[in-house]
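A single chain comes next, written as structure tokens; it is the form predicted alone.
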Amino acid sequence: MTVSDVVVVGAGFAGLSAAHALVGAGLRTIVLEARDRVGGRVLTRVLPDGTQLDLGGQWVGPTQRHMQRLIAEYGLETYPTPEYGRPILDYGGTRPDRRPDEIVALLDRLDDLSRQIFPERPWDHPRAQEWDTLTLAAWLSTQNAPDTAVRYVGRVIAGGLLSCDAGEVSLLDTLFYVTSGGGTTALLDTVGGAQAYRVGSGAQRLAERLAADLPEGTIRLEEPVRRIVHSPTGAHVETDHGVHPARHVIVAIPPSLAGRIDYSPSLPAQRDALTQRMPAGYALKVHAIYAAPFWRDRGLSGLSTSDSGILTETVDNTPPGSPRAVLTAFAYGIDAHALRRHDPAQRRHLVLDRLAELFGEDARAPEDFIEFDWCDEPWTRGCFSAHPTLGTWTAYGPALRPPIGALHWAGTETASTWNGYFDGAVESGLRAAAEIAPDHRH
């Protein structure tokens, strides 16, 4: 039986980046992927008429250096997020032309606090325990801000960034995430921010190019890992199709999935408890497909954020030259839970009602309505990414990245920069590979 130098579990951006670095270091590497495709939480679908949708992650920003490097290496084109008119800020029943001062003040306070956090060690801050047991919602309620501003910031930060509810996420995790991405402006903005560009051929195309660039036979699809028998000197990775012995294993899948693998011996208590306390987010993303981008004719960009209503955000997701227009909407927190309790027809009705309130009656009559719920995906179980529950950073955070014998950990949730994004996934894969082949860092 051939012994690999490294078995990588998962063929998302983290696993593929790790595999590239390891192969480049001359190490015999295989990648085991449970799905029938590569890409992890990216999935590009092209409708019969050529309309392209990114059902999962889709954006890259100018300061995400790993993604910028890969896009340039593979010669892929990008295009800016469309902004052909003014955005809508639905705020307390009004539509101000800019963010009100009270929103800016709250975001500035989050930025100021986030600069005190070391993203590699958020648990080291002197007030870490206090902030790790205080929810973002509770902190916002102490800031002497209007209820509308508190509600709006809670929705766009906890929902739009962390894909959960402001009453679920700790202030410490919020501050870590904000500093990891370079501040609220970089995280929330389109121009110059995290939502600046999309890959012209779809985000999944980059993952496919990375996979195709690996030696033939490196990637094994439809081979979920069930059990890892490990020691300080090696491991045996067991799948439905056989056993793969290796000197090292990189587990590059979301925490909730990593926790479902049977480890023998069991993981140390701190690492095991951490995995149990990092549930996946539960954002819901839907796409309404129209014959034309009617909102542009009304001077609207398709971008919207709201302090209330079933949808927190919308965006014009129409690629250049697309045969039809795409308006994409996001629901978070209790609104995402509420939508999932309805059947598809009622869910569609509720979403289109809200789009009509925002953009006019034409929004009620799309030619297609596409939803793809990552919470239903057995090899994902949620999106955008996972986040520690209250108290988890300070109690278990130090166990997030250190190897355990032959086992190494990757995935965007383990990144200290651009955590939760493609770039964080690539960073994590390169870090895990460097733990094994330290002379090959990017």
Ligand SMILES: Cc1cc2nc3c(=O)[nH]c(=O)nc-3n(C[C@H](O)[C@H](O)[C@H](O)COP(=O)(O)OP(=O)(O)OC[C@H]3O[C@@H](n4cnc5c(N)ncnc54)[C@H](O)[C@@H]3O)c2cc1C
Contents of the next structure:
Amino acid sequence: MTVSDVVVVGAGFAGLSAAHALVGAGLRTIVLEARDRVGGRVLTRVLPDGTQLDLGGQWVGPTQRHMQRLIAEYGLETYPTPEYGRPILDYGGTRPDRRPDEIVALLDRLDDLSRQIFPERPWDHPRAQEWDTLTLAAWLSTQNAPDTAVRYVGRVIAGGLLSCDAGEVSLLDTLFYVTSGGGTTALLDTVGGAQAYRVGSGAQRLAERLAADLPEGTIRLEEPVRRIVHSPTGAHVETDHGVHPARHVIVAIPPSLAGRIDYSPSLPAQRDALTQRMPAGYALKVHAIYAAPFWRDRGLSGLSTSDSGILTETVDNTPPGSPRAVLTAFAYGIDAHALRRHDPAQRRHLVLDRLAELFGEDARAPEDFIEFDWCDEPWTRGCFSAHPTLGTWTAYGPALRPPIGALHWAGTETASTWNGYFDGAVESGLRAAAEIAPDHRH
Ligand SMILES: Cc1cc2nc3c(=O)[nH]c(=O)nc-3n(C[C@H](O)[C@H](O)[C@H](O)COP(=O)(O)OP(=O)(O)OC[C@H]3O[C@@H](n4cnc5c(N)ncnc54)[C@H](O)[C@@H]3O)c2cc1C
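Right, and the form predicted together with the named molecule of this protein, after the form predicted alone?
In what comes next, the whole complex appears, and the chain from above leads the way.
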């Protein structure tokens, strides 16, 4: 039986990036992927008429340097998020034409505090314990801001960024996430921010290009890893189809899924406890497809953010030259779970009702309505990414990255920069590869 230098578990951006670096360093590497495709949380679907949808992750931003490099390396085209009119800010029943000062003040305060956090070690801050057991909602409620501002900021930060509710994420995790992405402006904005542009052919194409660039036979699809028998000098990785011996293993999957693998011997208690306390967030991303972008005729950009209603955000997601127009809507946390409990027809009705309130009656009659629930995906189980529950950063955070003998940890949830994003996934894969082949850092 051939012994690999490294077995990588998972062919998302983290695993693929790790494999690239390792192969580049001359190490015998294989990637075991549970699904019948690469890319993980990216999934591009092209409808019969050519309308293209990214059902998973889609945007990249100008400060995401790993993604910039990959897009340039593979010569992929990008296009900016369309903004042909005004965005809607649905705020306490009004539609102000700019962010009210009370929202700006709350975001500024979050930015100020976040700059005090080292993203590599959020647990080291002098007030880490206090902030780790305080929810974002509780902190917002002490900021002498109007209820509407508290609700709005809670929804766009906890929902739009962390795909949770403000009542379930800690202030410490929020501050970590904000600093990891370079501040609320970089995280929330379209122009110049994390939602600046999309990959022309769809985000999944980039993952496919990365995979195609690896030596033949490196990627083994439909090989879910069930068990890892490990020692300080190597491991045997067991899938449904066989056993793969290796000197090192990089586990490049979301933490809760990493916790479902059976390790022998068991992992140290701190690492095991961490994976039990990092559940995936929950966002529902749905696409309403229309013959034409009717909202643009009304001077609207299709972008909206709301302090109430089941949809927190919408965006004009129409690719240039697309045969039809796409309005994409997002629900987060409790709203997303509430929608999920309805049957598809009711869910469609509720979403279109809300789109009609925002953009007018034309929104009620899309030609297509496409949804994809990442909670139903056994190899993802939620999205956009996972977050430590209250108290977890300070009690178990230090176990996030350190290798355990032959085992190394990657995946966007282990990144210190752009955690939760593609870019963080790539960073994590390169970091884990560098732990094994330190002289071949990208
Ligand atoms: C709806 C949605 C919208 C998003 N929007 C954006 C966005 O606009 N921009 C952005 O930057 N990010 C976005 N994200 C987040 C982004 O997609 C992720 O951060 C990134 O893709 C994670 O990459 P990863 O390699 O860490 O993990 P994953 O992509 O989850 O890859 C893990 C891989 O491991 C496989 N796997 C799991 N368990 C096993 C096992 N036991 N054995 C073998 N294989 C296994 C999985 O099948 C998967 O292929 C979004 C995500 C979603 C779902």
